[in-house]
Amino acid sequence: MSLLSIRDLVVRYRGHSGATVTAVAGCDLDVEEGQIVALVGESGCGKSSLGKAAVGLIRPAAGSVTFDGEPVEPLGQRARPAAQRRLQMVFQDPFSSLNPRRRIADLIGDGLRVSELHGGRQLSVGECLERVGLSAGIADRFPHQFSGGQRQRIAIARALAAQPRCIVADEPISALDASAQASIANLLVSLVDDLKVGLLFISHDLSIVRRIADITTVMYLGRVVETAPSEPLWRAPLHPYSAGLIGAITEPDGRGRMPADLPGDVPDPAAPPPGCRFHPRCPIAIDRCSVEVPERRLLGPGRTAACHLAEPVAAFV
């Protein structure tokens, strides 16, 4: 049984024009203990909506989310069940997610109070800070006194204070400079290794994803189009959208090669194309793609893809 399991998830919003926008259109995803699962795709594909629904910040229109075998209850006015407080989230902008009027000790103390419900040895504020590479002596300071990378470490320390079993990190490094990105990514990997938590890492930066993720799930316009172990996906993507994302990454190989941009723009999610949603931009689309929605098929060990033209990997035939 997966630690975090998402099945047939649908998330809808009311758009500015009054039209209904389906941000997530029936997605499946699993995160195991001690595993990093990356969710990637262009901006506007529904990654953050899926992440928020996974932790109960928004109510799904359909489908299910379970954590440790129990349904995840959307947040309301009543307190969340104690066991579900071990499902934590780290947000993209740490300055917005940390209350600027509260000291670091108070922010992390919120998580420590949650962890008291789990029993066992409780960490101190200083131990939480030291676990993310910060000094215990900063506990009396305020968020505005730190850099972006330091604030994100504080946000991670707050999540760790609750003794989580699974963390959803929504673009946790995109607002940081390159050196801070690498530092936070390495920190997350070490925490997963040391604490055996599950991590859903939402990102559009595939170069980071390749380095840290065990499993990569590719999302396009509200749907999962491919899931695979990260290295096989990078070597031989089965979906043309995955191949396009990988081809658009700049390689620092000194050859001066320009990355290949994906043609066109992401369609309006309020009016997605019929059939395969990627077919207007797909370089290999056939007539069938414009009328028939492709089903996700098992095409190799741990590998699925939703493409009419995708072939099973050789070792799986």
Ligand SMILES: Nc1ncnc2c1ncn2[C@@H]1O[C@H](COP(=O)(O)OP(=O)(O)O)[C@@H](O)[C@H]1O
The other form holds:
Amino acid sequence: MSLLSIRDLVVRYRGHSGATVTAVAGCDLDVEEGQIVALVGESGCGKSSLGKAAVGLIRPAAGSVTFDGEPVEPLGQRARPAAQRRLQMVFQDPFSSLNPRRRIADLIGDGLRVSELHGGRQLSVGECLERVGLSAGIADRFPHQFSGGQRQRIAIARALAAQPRCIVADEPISALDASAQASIANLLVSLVDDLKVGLLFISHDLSIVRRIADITTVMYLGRVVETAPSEPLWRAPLHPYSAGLIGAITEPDGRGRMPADLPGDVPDPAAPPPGCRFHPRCPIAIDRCSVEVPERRLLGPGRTAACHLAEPVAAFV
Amino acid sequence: MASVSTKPPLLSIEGLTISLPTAEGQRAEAVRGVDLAIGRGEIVGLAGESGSGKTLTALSVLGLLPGGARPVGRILFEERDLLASGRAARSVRGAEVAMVFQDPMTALHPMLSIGRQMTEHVRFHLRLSQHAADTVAVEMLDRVRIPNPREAMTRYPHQFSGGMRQRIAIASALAAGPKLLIADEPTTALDVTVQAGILRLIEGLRRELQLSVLLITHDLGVMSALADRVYVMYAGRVVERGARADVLAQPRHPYTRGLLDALPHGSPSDHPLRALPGSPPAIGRFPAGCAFHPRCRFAEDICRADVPDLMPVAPGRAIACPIDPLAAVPA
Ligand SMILES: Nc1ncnc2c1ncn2[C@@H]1O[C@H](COP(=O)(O)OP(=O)(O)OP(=O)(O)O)[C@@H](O)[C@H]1O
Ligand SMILES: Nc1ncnc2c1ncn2[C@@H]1O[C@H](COP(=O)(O)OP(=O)(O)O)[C@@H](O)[C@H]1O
Ligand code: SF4
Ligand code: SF4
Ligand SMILES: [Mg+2]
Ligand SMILES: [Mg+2]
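Switching from the form predicted on its own: structure of the form predicted together with the ligand?
What follows is the whole complex; the chain from before opens it.
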């Protein structure tokens, strides 16, 4: 079984008008150790909800999440078993995820206490900071004394202090300047390579995902529509929505190419379209698409897609 | 379409310096001697990291600088100096120069129907009857591809998605028929799919209406799709300017090169992501000499001493770097 394994996950919220919003409508996802799995999709498609359920921050309405073979218990009532603390989360906004009144040493100390619980060699605060490219000398300072990129490094150092085996990072670079984005992306890649942690990298930025992720999972309106190794997915997406996302990306190459337009908006998840949820925006939809939900099918090595019209990749049967 | 034309530009900013009060009761310069020109029907991009002075430069054209800000220099719009005459600035704002922001709700009033806010604006600037203003507003909404524009006029901003709201903000900005649209990070808050639609919309409006656009963005991919010419700012100064294809494909200033190297583009094997070390300096703490020197891998002693001038290096192309280490380097 995978390090982190999500099966048939459903997450529901009660909306303001009393209607139920199904933010995650039955998703499967796996993360192996030493692997970066990216979760991409337009805003509101359910990425953060899936990420939070994966680490037990919200209680799923149905389905299962297992980490290291054990079910992940939602946080709350009981203290978490020590082994589960080796599943850590990093958030988008480094300004709100670090308590401004606590020193860096204390923030990282929380993580160190967690690693004490599950045994293993203790790191020092200085080691954690140096691991993310910061100087050990900053331990007695406060978060507000640092830039966004540096704060995100501190948040990652805090997660590392718990000696995690898997990290779920929700848009960890989206709030940063391009240059800081590159340095945090490089840092995450080196951590995964050196420490063999698994990383679920949630992002809406496909160009960075192509760079760093081994596997890319594309989500649309609460469902996984395609999963594939990143490079083949990029070169030849099987699902029309993946193709739409990739076509909309701009390249800073100076050539003046206009990105392709994927018309329409993401529908309200409280009232998803019948059949294939993508059919109102799909450029190749047929009659069947508006009545029959497409099943996920295995269409190539490590490649699945949920589309009636997707064909297996060449030489795959 | 690099405008090396003989006609005078629509907008010409000359030697613009903007100082702001600091917390210590002093003044510090946030924009330092910026020259920038926009031709008719031209899309000019303004790039640079956070805090480089892009937004302040744009706000000065509209006379919308924050209180305490003091601009010096000339801002010529069709030969009228907007800095010298408050009346010229007021008559131009909204009617001849309009602006859209990253957050469309900056421009849209949440409690007013779309129709009400659009027609009030049009009636004020064009002195039209309510009926004529309605017609203009509906036409504009239709042009930005809001489905069912008559019905949309009766709805409120929160009833639209983020991308639709940005289209409405653009329609509203363009309803009075301005010659120049200033767009400050118009797609930064949007998904790439929605962004693509807005970029195509702006390009179409330029083509059909001969609209000039000042496009502010730190996203060089967006720049590459839309801008004819690009200016790159660092610590309040323009450090590189030139035609889009030249600046983005063959960056010549080390800062421009650094920004591009940090971006994922092309296939992963093309180049590793190379982060620029450090972060941009805060106002009041701009390093002496070339402000970029603490982050520049080509810096020499002279860079710490002298402020480099923006010098022409090719037709339409200028950089502020006397070392010019990338002159012969292929991108
Ligand atoms: N009202 C103000 N009072 C004091 N300082 C200000 C004010 N407005 C802007 N500044 C400072 O002036 C500098 C330039 O600001 P500006 O908003 O033009 O940057 P920008 O290039 O648009 O950045 P961003 O990409 O973050 O929008 C920044 O250091 C900013 O903090
Ligand atoms: N706490 C909540 N209460 C009600 N609805 C929510 C809540 N959090 C998210 N949602 C809704 O669930 C859907 C998925 O949201 P989210 O998981 O945050 O998407 P993403 O991270 O992909 O942008 C959206 O329609 C969102 O509005
Ligand atoms: S199932 Fe039909 S509507 Fe859905 S993506 Fe495939 S072709 Fe398009
Ligand atoms: S002037 Fe010197 S420090 Fe500035 S960009 Fe050129 S080489 Fe770098
Ligand atoms: Mg999210
Ligand atoms: Mg700005």
